[in-house]
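One chain follows as structure tokens, the form predicted on its own.
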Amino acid sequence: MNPFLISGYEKPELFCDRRTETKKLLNAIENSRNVTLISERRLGKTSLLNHVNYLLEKEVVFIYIDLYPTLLLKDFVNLLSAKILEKLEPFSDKVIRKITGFFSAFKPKFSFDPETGTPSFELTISSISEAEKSVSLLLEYIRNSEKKVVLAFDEFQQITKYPEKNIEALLRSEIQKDNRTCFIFSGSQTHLLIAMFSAYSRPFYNSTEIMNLTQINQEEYVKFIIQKFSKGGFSIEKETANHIYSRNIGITYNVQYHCHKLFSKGEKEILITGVDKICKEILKENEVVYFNYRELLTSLQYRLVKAIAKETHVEKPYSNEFTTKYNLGSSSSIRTAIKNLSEKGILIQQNGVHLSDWYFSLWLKTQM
């Protein structure tokens, strides 16, 4: 098995370190506080909470939900019912019955999955007051469980793009209710998270602890890499895994990707020029998407994001002095082109800005 995983969760000993990040997070929930977990996306902030939850006491109950496919209170209601079904009770005739009695007044409909079998249930909501009122029932429902819950929501964020109005406010009224359950709330589109916690004007203000995910430590990245190739039987020098390391400026996922690619190559001497050789091939691979990019976005939105890849990052995007340098035009101009660059996930707005995709950045780099 190749031990440098890009998808799932498998055992702590494929997790690479985190060890403070999951003892906080640990004793959070066991002291039923509610944290907002801030990430750049590919830093590994779902792994993390697949690695809390695989230790976690098996009486508690970890719901994890994405709701990034979610763009109405609906989707909302119906993602976390059929969780809430598929985690917290064995589907049996007394888990319809106290479903069915519970939401009466929404008319539950039960299904299954027809691949995995799992089943689910809807409720039927037809305006925005019922889906209200639904959110309010699932929650309480989770209250009136006799089980220790965590309620893990990811891309938290997508709900401030619900066209229902309030949802915050709604959700942390109801949150506000329950002294017993943990609430994650986690995110990659930082600025808007953070927006969401720390304005004062947000129902949410001050109401967790916050938590900003950063890169895994180099050191115990190096160690991670040197020990898993050598178990595979791979020779592979302390400067070679840095450079893997430095070659993706830390990034969760980019140094999996290039340490899985190297592994399933099989050439058991991982060299500097063999790592070097992996990142162009890498590259090579998302050409396709990468010029795909010089369709969907405007003249100024490719040459600001080509701007921003040349510097890697730059802290005052808005100065005379880049905008200038790189004949962008207006800084308000910068600034709407930012924004939707944003807004498109391309790029990341945190002391200033850089692009979320390194190794379109370093595309970019090859194309200048």
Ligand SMILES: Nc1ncnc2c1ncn2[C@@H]1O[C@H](COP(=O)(O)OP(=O)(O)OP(=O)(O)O)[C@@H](O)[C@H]1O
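Under this definition, the rigid core comprises the largest set of C-alpha atoms superposing within 1.5 Å between the forms. Numbering follows the first chain given and starts at 1. If you're wondering where the values come from, they're calculated on a predicted model, not measured in any experiment. First, how it differs from the form predicted in complex with this ligand.
With the core superposed, Ile334 shows a C-alpha displacement of at least 2 Å between the two forms.
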The other form holds:
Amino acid sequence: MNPFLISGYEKPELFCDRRTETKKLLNAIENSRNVTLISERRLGKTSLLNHVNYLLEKEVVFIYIDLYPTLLLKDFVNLLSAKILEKLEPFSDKVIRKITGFFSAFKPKFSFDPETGTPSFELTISSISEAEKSVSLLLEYIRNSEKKVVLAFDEFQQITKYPEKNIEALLRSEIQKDNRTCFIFSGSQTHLLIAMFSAYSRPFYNSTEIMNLTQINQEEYVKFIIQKFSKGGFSIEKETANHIYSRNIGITYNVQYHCHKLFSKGEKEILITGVDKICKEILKENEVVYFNYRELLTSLQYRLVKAIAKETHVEKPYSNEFTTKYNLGSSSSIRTAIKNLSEKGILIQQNGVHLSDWYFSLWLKTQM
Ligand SMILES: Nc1ncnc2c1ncn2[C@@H]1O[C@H](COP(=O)(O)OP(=O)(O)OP(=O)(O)O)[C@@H](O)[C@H]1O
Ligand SMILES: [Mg+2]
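Beyond the form predicted on its own, can we have the form predicted in complex with this ligand?
Complete assembly follows, chain above in first position.
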């Protein structure tokens, strides 16, 4: 079995480090402190939440909710109610009666997922104010539970995109009523989350402990890489493992993907030349996607993205030095392009600007 996972979480042995972060989250859960977990994309937020869930004592109910697919408050309500039935209450006649009574105003309808057989229930909601009331009631239902609950909302920034406007204030006031449940808000659109949790004017201001996940420590990752390859019968020098880490600037997904590919290729002696060859293969594989980007972007946007990729990170994208070097034109049009590209998730603005996809960045570096 390939020990380098490229999706999901399996078990602690396949999970590298994150000891400090795990301890911090477990402590926050134990003491019912709410946490906002942020990082750039693909560093391992979701996996860390899974890891914590794996380690939690069995009495604690961990409800993980990925909000990414939700577009409306109603979707939020449906997901939350489905998860309550899946995780909090073992399905029984008694529970059906209890839920029917508690949510009687919303005529709960029970159903089973045709594929997995998982039970869920849906509330009948016909207006925004009903949707809001149902959120309050769902959180009250959790509060009334005898069990300690962790409610982890992944991709939480999604709520800012719902057409219903006061959901932040509504959630905040419900959460304040609860000092036993631990709420975790996680997401990768850091600017949206930071704005939500650290702007004075916003309901969630100063209401949670902010945890910023960065790259896994290089030394720890190198140890992990060597150990997993050795166990699989491969030989790899420390220098080569360090090379894999740096080639992927320590971004968890990319390091994992690179190692996964090397492992599946099966060449038992891993050398730096082999590492670089796999990197080229990965870029070649993705090329069709990158060509597609070129079609989708305007000429200025594409030239700008390429220029930023060539520099890896640009601290001052409006400076004369940068714009002249790459012949990019006026800073006002660059400003608009950066704004659009950030909204599309292609660029990340943090102490300057860089690309969100490291492999795309590496590929652009090879382009004329
Ligand atoms: N500590 C770890 N050890 C080994 N692999 C990990 C670790 N953390 C994450 N991964 C792997 O890295 C990849 C990215 O992780 P994950 O999806 O958790 O990141 P994320 O920050 O939630 O990403 P996104 O921003 O896209 O939601 C996954 O394939 C996961 O299996
Ligand atoms: Mg994630």
